[in-house]
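Next comes just one chain, in structure tokens: the form predicted alone.
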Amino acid sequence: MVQRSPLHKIHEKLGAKFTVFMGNEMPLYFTSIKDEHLTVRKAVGLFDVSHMCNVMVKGKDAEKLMSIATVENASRIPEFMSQYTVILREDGTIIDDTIFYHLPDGYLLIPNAGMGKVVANWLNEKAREYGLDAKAQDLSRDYVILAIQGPRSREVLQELTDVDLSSLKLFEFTIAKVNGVDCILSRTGYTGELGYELQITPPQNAIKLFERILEVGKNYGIKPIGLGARDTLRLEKCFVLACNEFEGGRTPLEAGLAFTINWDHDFIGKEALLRQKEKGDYERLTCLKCIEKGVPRHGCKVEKEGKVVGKVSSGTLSPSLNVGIALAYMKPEYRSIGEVVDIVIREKRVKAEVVKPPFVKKG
């Protein structure tokens, strides 16, 4: 059964065009993807990202479970800090990427859409396997997640809270009131711009808050933003999308997420990653920028002199650059910066250049 956000009626009122993504009916866009994309890059946008999940982990051994089940050593992350990490299978492939919040009484994870029960069940299975006093609970339907993103996001949100947002460091969070509503307020986001996210429970508390943020944000050029612009924004910054970049079973070494790994502790999948790292011949996620007209899409082949050397995992027309951009898994010998390859788009070969990430730099 398709899930709808508690804010669905507001989105209808605002004229949203909807799409179904991972079992959730969510706004694809309100005006247009390009307009909303540039609004976030230049001013500020408000996202309903309630298709994402919420899993709470509590118990005496919650920290140990988080350290075993993710590539992060959770003992390094103090209370009121969050951390981006990945959860692996024993073979080193990624089950999901997630942010976890270290709360005073446990950890709140934000798995991707449709992954709440999968992640909770995996964590509980590992708690039993390792004899740990910890329990994971899928609370996804108990939360609404709002994201305020863009260079003017701080100005908008500061009008609604007493928290000094200028003092909140990247990935830091606090328990705050926003327009009188209790939230977990974090300096996090998926756009590469200055931004904040609000975890709100119970869900009905988010309805008036969403409307109030739009009202206050009028003076700053705010607009509601759909999933279409969320995807183009993240791709310009080379952020991975789980259902694209992890398709078929990818490791963090392949997916460009080696920076998330803390090797100084034992975790599920570590031995497999060490073997892959030593071998070194694995495909790696690579940034490709078209130098001819064309829009790459998921699944397009990448060729060099007629030989297949990779495959596009995500592609779009960059609204900021007005050129085609793509993330592709490539054989290591074809990944040098400046290397020119062909992306096969509808049986036409479009030349593209290997570039350093991100496609669009901050500011």
Given for the second form:
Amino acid sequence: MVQRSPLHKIHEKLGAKFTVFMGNEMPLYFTSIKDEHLTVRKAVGLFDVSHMCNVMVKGKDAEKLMSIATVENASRIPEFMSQYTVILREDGTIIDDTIFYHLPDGYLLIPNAGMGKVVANWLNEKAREYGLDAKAQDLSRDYVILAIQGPRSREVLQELTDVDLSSLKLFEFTIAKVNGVDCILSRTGYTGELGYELQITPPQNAIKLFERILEVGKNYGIKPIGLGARDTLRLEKCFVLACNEFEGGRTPLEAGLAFTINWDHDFIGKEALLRQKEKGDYERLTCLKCIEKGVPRHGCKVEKEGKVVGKVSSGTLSPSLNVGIALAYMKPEYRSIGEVVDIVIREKRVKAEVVKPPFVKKG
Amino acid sequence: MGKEVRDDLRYTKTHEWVKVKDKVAVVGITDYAQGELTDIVYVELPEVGKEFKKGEEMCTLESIKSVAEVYAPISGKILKVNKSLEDSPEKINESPYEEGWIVEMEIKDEKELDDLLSPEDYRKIIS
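Complement to the form predicted alone: the form predicted together with the partner chain:
Let us now look at the entire complex, which starts with that chain.
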């Protein structure tokens, strides 16, 4: 079954072209991917990201459950802070990556599209297994998530709320009224720009707010942004996309997410990660920038002197740089900065260079 | 968004347009097709002199999001390609019927032209 966003009618009115992503029919673009991409880099864009999920974890042992089921030590994260982390299976492979918000009465997780039930079920199963008093509930249908992203996002949002946005640190959040609507307002995002995300419940509260943000944002050059630009924006910053980068089962060490791991506590998958770390011969996610013309795509092979040394998990033409860029899982010996490899794009070999993340730096 | 269908052109179900000019067929993709693809970023043109049968893949267009093939609307040799698309593929988005033309083809069999769609029939397909 295909789910539609509570804002679907507004998107239609705005002329969206739709796509189905993980069972959700969402705007792919309104004007053009490139135009929307550059709008977010230079001014501000408004995204409906209702395809993402919401899972609430409550109970006396909620913090313990979060610590055991993610690579983060949740006791480290104070109230009104959020944290990016991953949920692992016992073998160290990633089930999902998520942000969790430490609310006064629990934790709100934002699993990826289509993952709400999977994550909630997994957490409940682990709570039972470890004898913890905590319960996870999939509330995805109760929330609309809006993201307002870009260098001018603060100015736009500030017109609609009394909260002093300049004092909100990265990953910090507050419960705020935005245009009179109660939201969880966080300084988070998936574009690498200054930006905010709003968790809104019940969903109908988001309808007027979405239109109001576009109205107020007009003076700042705001545009509605689809999933197409969301993908190119995150890829220029080397942020992973679960359905691409975790395909087939990947550990955080492989996926370039070692920075999320807090080794000082016990968590599901820890032993497997320690074993992998010691062995050290695993493939790692690597940034490739094309030197020749071509657009790498998901699934393209990477070769060195005719030998397969990797595989592209995400690729696109970077709208900011106007060259092909890719994230690829590469054998460790072929991923030093400056190494030149071939990406095989429809039987044609296109030369690409291993570069340091991100592809596009700030400003 | 772009849905212009010009009355002086013929069309295919696969969204190519054909203009007959001095016994040569100029070929491009329609306004509708460029709107569906958006942001064409790379064009792989065929070689001049290469011969295609009607319906064969002739050229590849890449947009940020996807890859699309252009099919030969008729049979014949490639006489000319629009080289400027290699550096400015966005011309197909901006001007699909003029500056964004893709190839000129020899018309090997004039009867094949009769199989092409009229503007009215093409409008029905995309409406």
